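First, one chain by itself in structure tokens, the form predicted on its own.
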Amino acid sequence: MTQSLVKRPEVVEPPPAPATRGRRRGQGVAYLFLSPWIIGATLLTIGPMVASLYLSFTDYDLFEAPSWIGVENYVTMFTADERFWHATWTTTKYVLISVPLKLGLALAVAMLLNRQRSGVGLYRSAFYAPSLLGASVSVALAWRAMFSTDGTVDRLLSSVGLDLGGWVDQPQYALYTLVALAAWQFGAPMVIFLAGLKQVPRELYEAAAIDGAGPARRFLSVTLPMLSPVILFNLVLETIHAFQAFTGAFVVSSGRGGPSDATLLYPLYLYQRGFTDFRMGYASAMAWVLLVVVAVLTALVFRSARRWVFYAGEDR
């Protein structure tokens, strides 16, 4: 018995419809509005980053053409530059002290301002103002005068029997003037914490109070877990800002990082290498090391967030 073979017709898929003229015109308008950002990002961010990466492998003094030396800048940095390691350690201490202190003050003030009372808007603006002024040279100059010998802080401490002298003139206290300046600028994280506190449901506090939880227990079991995403955001942001601290250290120490390199933060030493010693290639290598370190620390913080950051509706 034979079977006849019937050839099935091939199914030809229609070609994709061409983009309409209106859609292309809409894309053109979108790229037109994006062009200022694209040009700015290319010329002011991506271009300089690529150039600095190249310069980090060269010997460049701003006056002659850069000469390729490979990884010599990095080898010198890690093996023969004692001030590099000193600046790294000083910056590490600055970050470890200033960031928790700043976030703690911001959270404490935010909790005070979260209560319903008259004039809270005025207080909020007053506490936020230092964040707008803290990075200015004028405030750093005033800070230096306050903590110098016979300055305001010296007189106040002397009046209560603490004759410590000027903080900016003593290596054991100089770094803490920069820490105090950073902590004074707690306004930005305070506003973010305050916004987070407004989102915590009141029912959680009421349920905890019914269960017999006191203020401390409610803070640990309700406020902190509900604020953990905001804490993560502020922690990452303030850590990056702390590693970039420059103006205060430059003005307070007159650009030298003194006394005895006590205020020699990493960005200040980078500036000295690039614009005082005219070793721009070396300074570029330092900048890339800083970028890598901050990126690694940020990644570690985000990785650790799985254990202590809680989101609404999430089961743990």
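Each form is matched to the other, and the largest set of C-alpha atoms that superpose within 1.5 Å is called the rigid core. Numbering follows the first chain given and starts at 1. Worth saying up front: this structure is predicted, and the values here are computed from it rather than measured. First, how it differs from the form predicted in complex with its partner chain.
- Positional change of Leu291 between these two forms stays under 2 Å at the C-alpha, relative to the superposed core.
- With the core superposed, Ser260 shows a C-alpha displacement below 2 Å between these two forms.
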Second form
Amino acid sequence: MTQSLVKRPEVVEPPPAPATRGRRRGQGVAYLFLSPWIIGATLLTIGPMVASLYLSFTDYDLFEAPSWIGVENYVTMFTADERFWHATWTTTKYVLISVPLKLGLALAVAMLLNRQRSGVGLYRSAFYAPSLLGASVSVALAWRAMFSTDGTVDRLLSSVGLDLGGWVDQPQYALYTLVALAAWQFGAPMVIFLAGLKQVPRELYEAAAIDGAGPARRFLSVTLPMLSPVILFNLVLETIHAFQAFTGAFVVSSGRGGPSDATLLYPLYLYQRGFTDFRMGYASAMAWVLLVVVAVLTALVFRSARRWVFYAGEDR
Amino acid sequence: MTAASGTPVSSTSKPSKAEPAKSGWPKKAVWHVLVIGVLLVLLYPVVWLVSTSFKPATEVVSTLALLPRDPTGENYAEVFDGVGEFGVLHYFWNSLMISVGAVVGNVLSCSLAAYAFGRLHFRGRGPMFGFMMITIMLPQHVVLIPQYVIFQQMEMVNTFWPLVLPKFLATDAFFIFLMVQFIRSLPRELDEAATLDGCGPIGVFRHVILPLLRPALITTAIFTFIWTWNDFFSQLIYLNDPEMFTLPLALQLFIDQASQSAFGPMFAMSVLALLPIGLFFLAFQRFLVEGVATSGLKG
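Since the one above is the form predicted on its own, can you give the form predicted in complex with its partner chain too?
Every component of the complex follows; first up is the chain already shown.
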């Protein structure tokens, strides 16, 4: 290896003509390597994006050709479809509660595990496990059973005098079944927080301690600012993720979004519109509204990040 | 998991200079108790799911007890016999076919694209890379319906193709990004040395990049398998004949038909559906956790 490195200077200046030919050939090879991605991006991403934007202005049931109806889908959605607004509000609630809860748990446990102790690697893995299992139908099913009337959670709450009944059957609690399922999967952001915590220089804590800062002060003035880029990353990722939650809501409500549409998350309503009612144009319009909302929110978070995200080595 | 956690793990417990001996054993013991306590609450649903699958029908709904009083394998026997028209192995096989297909597709197509983005020069690289990064954040719903129409017109609905073919076309941009990052960390001198030895770009890819890329390829393979195995949405849309059903779909079908008495078999089937993920997790937990830590992959 090192021997061939020594030879390198000899070929630093190759004759220009073959170089251009080689470069062009290199380009051809590059496109060859890239061809699966190019075909996929064109046929499965760009094409469908254009098509779905077009379909959102049509009435389309999959069996007959789409017929152009202009902005009618959007007008109906915003002015006449109560379930649309209900799904939007339910999803907003779901995102606003589950994401901070999940990130809070992730950070708390990450700080607990950020210690040189025996077995810490095993603990870290064990806490991460629900992140892998939680996306499955199996766990959603366990959730449904645990939160149903006479299920584990119901009995546990009853035994301490909180007779709420099964959460799954009650409109005012059903959504929190899904929130709990989401929060339970805090392992992935936790691992990312742990990686971030390892980057915080110990000297900062020592200096803060010398200045007389207690644990709370050190958390607010050292940990949080140093961790802010990681918080931003997790926040963006988890928010985008939460807007697309589907499996839990589908399984818990047998695909109906009940009781009383309490678990009708946006993607579930989109699925019902498209694949149960065969209103593909309407579902496409809903998809575009989702895309715009997610894009605007992401942009806003990044914009606000200038105020609260601190990068080490940056002048402030 | 908790039984093993009491014993010291040599690899993770290297004495660190930064931690002086000031934290004595009572403090450590309190910490272990606290962590294990939180862990027990956290893992309770999984343990409960597994233990319920071994409970006889009379016990399933009547008790809160974690351990079955009278453990039985009859739930599993019932599930192997048949859920709907097919035994659980049939659905297991379908899930396996799709997941393995997706793994092969992702590893092949994403490594090819990552090599081009990470090492080769070509016109339009910047914009193409930018677009690839945007697709990571794109909600799948935006492309869902036209994709469905495409596969329907190719008469591929109710086959495994819509679930596997896209993976061969590098649609999981996250893994391309993961591999690009990895390739960029490899010393360029290796490529140059191979070039001097007469390798073209294809030779460099085969003999230099691909062998070194192994950790990233393994991470991609594991996550692709688990995500595909767990996936419900695309399978729900593309597969509608019970013969083609995967485990998650069969399970969902079962829930809808099941009465209270079928609770046990339902849980047995759930456990079988979680089994490969559990095994993968036990075998590769290091890779998984480190993959998440370094790349921000999701669980």
